[in-house]
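Presented as structure tokens, the chain that follows is alone, the form predicted on its own.
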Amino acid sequence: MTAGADVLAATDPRPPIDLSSGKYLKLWQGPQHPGITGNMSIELTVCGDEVVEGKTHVGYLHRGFEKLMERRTFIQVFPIVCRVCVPEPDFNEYCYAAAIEELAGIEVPERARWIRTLILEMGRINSYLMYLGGQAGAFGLGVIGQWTTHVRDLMLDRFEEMTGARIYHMFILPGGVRDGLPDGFDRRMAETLREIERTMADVENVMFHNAVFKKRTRGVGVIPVDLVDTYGITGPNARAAGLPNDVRKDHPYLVYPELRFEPVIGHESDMYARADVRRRDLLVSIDLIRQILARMPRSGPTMSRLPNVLHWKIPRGETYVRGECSRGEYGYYVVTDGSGYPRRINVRGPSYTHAMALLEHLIPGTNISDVAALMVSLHTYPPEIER
């Protein structure tokens, strides 16, 4: 057993199941159902209706995505990328550009940074509006998923006339970007903006102050302070547990240096406390929008000179580069040899670990009725975790 192991079983110390005993069930939750993130499934061992154990599988989804770009050149790979992460995109496309950035010497046009920064915000309220409808879908509000999928439906609206797509948007190109923003961009993300707000305080009223989901969330699902860096911890999960982890603030990167903002934390690590960071996340996202269309160049060029792409061969050379999606650290480690084609590609995302060793962590002695929200409250994508 390796010394990491050697520290998870010390936290961790369950005794084996006896199945044969008749007193557990082993149940399967997923890969197809509506309280599965995605397409995954966790083997149940329950006794009555509380869970002893659970066990993730995944694979059921896009997989294998590392070795497929391993085998294709470097512009090849790019299409590639954001499918490792379907309702956020984005932050592959950009770990992959600078990665690739980084190894050839590239430097990336000014105006193309705001830009980059601004997708990546957009993508960030996304995100945090199919989570929301999904945390508050597992206590029965559904009207609450229908209001963040109406509104997430405009800013889609937003990615559609900036990039020609609504989901994959392969709009952050090694060196920059593919264009600049459409004319009248700025009015009708404002008019987005605003209707996301006022969707939000509807959000609040309706699912934060509603007394059943505050009894079903608070206190359940807590995450101790101690487990954050044992298990590899990022984002939300992390500073619900009272931690300003950020790697917009830890690590700057893009234009965040010059933006007003500060990482929003809570204190009960439970799953309300997820809940409610994420929700005051998505406020701070709108307000950099606004911050960024404000300050943003509106003239320059958007993308570097690039040799001939079909015949680019990257220096060897090894780096890692990482960002803050909206469910913590994104990293892309690569490798290059020389060659056209990248020697190794490691994607760091952040579902790896929060749905597994750490929703298998906190899984036992949970009531049954409670896995779905359990689940959604670490705000995990599975093609992440079988890449």
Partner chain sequence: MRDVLSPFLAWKNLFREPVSIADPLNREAAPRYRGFHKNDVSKCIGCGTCETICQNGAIDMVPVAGFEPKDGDSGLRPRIDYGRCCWCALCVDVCTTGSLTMSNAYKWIDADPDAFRFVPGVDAKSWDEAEDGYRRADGHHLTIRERVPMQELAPEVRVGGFDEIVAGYDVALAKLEADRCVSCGLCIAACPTHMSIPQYIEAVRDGDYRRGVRLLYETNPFSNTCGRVCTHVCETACALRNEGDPIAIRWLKRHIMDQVSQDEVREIIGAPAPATGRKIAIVGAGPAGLTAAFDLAKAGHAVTVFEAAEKPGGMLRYGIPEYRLPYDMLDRDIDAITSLGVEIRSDCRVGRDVAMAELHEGHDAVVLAIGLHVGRSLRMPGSEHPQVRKAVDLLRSIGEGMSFDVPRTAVVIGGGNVAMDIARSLARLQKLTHGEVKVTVTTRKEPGHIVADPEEVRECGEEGVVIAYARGPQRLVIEEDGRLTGLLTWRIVPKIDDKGRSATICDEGDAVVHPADMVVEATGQAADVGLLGEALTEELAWNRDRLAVDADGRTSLPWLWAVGDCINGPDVVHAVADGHRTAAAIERAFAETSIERTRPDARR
The other form holds:
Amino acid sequence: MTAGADVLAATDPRPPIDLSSGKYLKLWQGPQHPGITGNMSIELTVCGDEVVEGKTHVGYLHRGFEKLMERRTFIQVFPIVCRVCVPEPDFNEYCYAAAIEELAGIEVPERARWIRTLILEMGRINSYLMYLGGQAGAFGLGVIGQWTTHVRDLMLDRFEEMTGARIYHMFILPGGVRDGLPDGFDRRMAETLREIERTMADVENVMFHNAVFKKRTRGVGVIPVDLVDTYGITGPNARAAGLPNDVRKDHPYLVYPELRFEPVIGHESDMYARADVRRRDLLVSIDLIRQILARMPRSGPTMSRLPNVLHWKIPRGETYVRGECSRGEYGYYVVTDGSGYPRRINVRGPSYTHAMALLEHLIPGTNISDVAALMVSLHTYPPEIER
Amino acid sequence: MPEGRGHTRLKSLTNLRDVLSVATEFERTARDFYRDLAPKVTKNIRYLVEELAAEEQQHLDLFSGLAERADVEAVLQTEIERPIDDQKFFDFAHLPDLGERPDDQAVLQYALAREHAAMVQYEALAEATPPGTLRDTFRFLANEETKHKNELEVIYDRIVHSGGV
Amino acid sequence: MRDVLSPFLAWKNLFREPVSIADPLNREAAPRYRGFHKNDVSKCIGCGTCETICQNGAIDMVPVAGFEPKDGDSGLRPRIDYGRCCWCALCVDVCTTGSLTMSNAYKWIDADPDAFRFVPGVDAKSWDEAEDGYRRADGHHLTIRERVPMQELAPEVRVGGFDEIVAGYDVALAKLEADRCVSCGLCIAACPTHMSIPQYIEAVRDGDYRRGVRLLYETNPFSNTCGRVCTHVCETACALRNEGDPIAIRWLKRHIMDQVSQDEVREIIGAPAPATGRKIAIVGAGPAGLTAAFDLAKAGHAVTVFEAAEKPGGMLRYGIPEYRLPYDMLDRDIDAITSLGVEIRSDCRVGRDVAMAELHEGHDAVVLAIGLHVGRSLRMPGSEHPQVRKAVDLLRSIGEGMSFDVPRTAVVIGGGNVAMDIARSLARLQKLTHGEVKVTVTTRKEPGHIVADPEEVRECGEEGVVIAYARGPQRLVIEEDGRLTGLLTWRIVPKIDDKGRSATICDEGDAVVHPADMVVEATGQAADVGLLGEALTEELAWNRDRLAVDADGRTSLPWLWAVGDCINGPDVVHAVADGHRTAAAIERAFAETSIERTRPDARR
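And the form predicted together with its partner chain, for comparison with the form predicted on its own?
Below, the chain from earlier opens the complete complex, with every other chain and molecule after it.
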């Protein structure tokens, strides 16, 4: 063993793994596997049906976005950022736009800020719906996924009619948003929200008041609260440990200061608590959307005047813009150097910390049948890990 | 073409072919005038004089050709059904003296004045003649001169008024 | 217990309608859906801005049968590669004419992958007539449509003198205006001398004025002049004109020259090439002649310009009033040219002080750039009256600084820019001398059809000049005591003649006398070709009343060339382009023959 491994072994209380002893089996889970929320692998070392060690392997979804962005002008970066995170793309659009606006000194019109908030909450709901389907599905409770995929599709219809696309909306750009709400949107959104609420009532009954689900998730995958800061844990993963960490409250942005809501908190910090926090957070988002639609301005510009985007140069500067996405803190670190191209953009996705170091920490001791569910319960989206 | 001489000659005619024959001769005289003028003007306006001669030749051919047609009366009647408006421009109300070395404007003014005078003359003859083939003939000739004058005005306009652009 | 029974509530869905869509293949997308592209190819001008903004190189501008390039239209049309397109619709947002849009169609099945690279609007598609699809939201467009306003002197101020009306942009305003350019290059093709316009606009954005001057001098040594008085065909071709204001290219050109000192300009132009031994004579120190002089001197040839007037400049000095082109700015342009060693002999009239034969003897080439300096007259009876003048002559007097009795009341006959120039100049002189403007312009055209530039007509009116439309001059009103007191005009009634040409008729029933102490004729101009002499006139070939020249400006005699207004009609930038073209042709001719063959006196 190497010197470093000696040190680690000295501090790790667990017995060392002797692969030649025949007691252990190496299993490769991934990149296509149960619990998949994106392509990622876990190299499992199993003893019987207990996992003694897991090593995460990422990179399957490295598309080189950050380099691509350096080779595109600021307006040309806008259409590609949404593709960084596939299931919840809008945060990329918002963080990028906000960072550029800050560095270029552009103020966004009031109406655009409301629409941006609306979009982000719609995206949050969709992301949670997908999560619920995955979480239940990891235990074989497939019906939840059928239900949530359906109502998610209704929300995608709302996205389609507002932004012109279902998944990659390309609607939030530096300066504001591309358009206002189409006629009749409020009515159709109200219907969609009611559908979602009905489905959530069923989900609550069938998934959360479910003895089997509780047995599988209570006390499993517990995140000790002292790990939250060390491992950079954010979002429901942290809130289920009792900490009221929510970027919408801690570093407010867009119109959140004007909306009424409280961070949703759990205490047991196990898989069940995390799932329940997300369920309740989804309901909060529904309420937020209702508040937004009731109060947002219906007239006025949706875009600020931009300089000519074909040769737009932004002065030297750097900034980090963050937001609370469904998985935690999402952020864009942008550096400009006075030219027409971004010097460096680094995308901080919450899954970077949750899916690799944290997962490796939590895996030892889990039953092999719980690995998939554990991964889902951290709500990891591999696309944002390696971009 | 001094108005007086031609007028007297034409007035005395009673036969349309005779009228056409005299008109043809007037055109021939005009054509010859321009042909003689061509070498006397500078080369940069010679094209104009040559064009004017060619136009008079066309008129000459037209009138002499008409005289030979059997249906000349019918043709004349059709032509005069569409009287041509006289544009009544100012520039050529008088006949300029061409002088030794006329420039393009002078030549054109001269040409225009000739056409104008011819037009006026034929009109007057038409008025003075009772309805019939003869009157139709004079009408027709008046029309032709008017047409010709209008054509020349376009050329005049281009050369004098537009800087030749 | 609840947790055991509660899940069974799911069974209620047994009695629910399935939510699957019966026919998913024909679901219509939302009205705003970003689907397949449509292009209105008759509206499209092929500016290529869609190609520039596309983040993945999905658009290429390609030639299309049936679309010829012309001013303001490259003749190219966008071809989109759906293997690269991400349907972001930035191309639609930035389109300068609004021709490029999207349908909401999203299904296209084809066995041939190359089919997915197509020219919308040219390659017919099933969605070409689709009504729905992505459109720019109201007010959402990525081009900047309004021009930065140019400050000008107010009418009451400017009519009191000959100060330059246009203030020019300062650096901040110029940068804002320069930012609007989409660098499509349609202007380059339209410009008679093909200036590198998007490049010098970029120099303004970058604040690199030396680069700007260098770019200007590549094609136009009269940029101080053209930056003020050019007829700006570029602005007429500008892509942004389709949905907003064209870029203020003329003002930006002026702005560049305004930022750089004359010393720097000379330095940037640099020194001429080593002397070649060739000599060229140019007759006329106007823009055509001096541009040719600039090019030829730069190439190392010895150039002498013979100018009949007291100072060089031609119509720029003696035709265009100072409030449009200040003399000192014109002098700068000329100074840059003489700094190359061009000799200008002023007060030297070819035909009087030196003969054409002499020029031919002593030079390898002779260039006629004599302009259109003879004013035409209507020759109404009484035109010899001393108070009946020609605009060209009066403007020349003003340019020479010669004073004359300013009439209290004046009538200008004519509707072109020259009429505007003399009318507005007389208005200023009247204001200065008599305190009151009384100028009437009579034109044969109807309002809206007047030949002069709309800006001139508007500013004319603001300065108190009255324009009488549709009036045909008939007669001068001269009293028995010999005083000129007015001009009689008849109303002009427009009509179409039997060949479909627009003609006019005078209505003598509607006669007006316009009171005037002076009547100025601004009706037309001609070239003074008398300098050629009779023999040479006969020897040369003529194209109607103009010298016949080939595409390079060469006459029928190989040693004689002719450029500018006297050949192609009045326009400064065309004169500059002529000068370049002929200078280049002379250079080529020199390269093909020795000095002994081109210069008569070198043979002896």
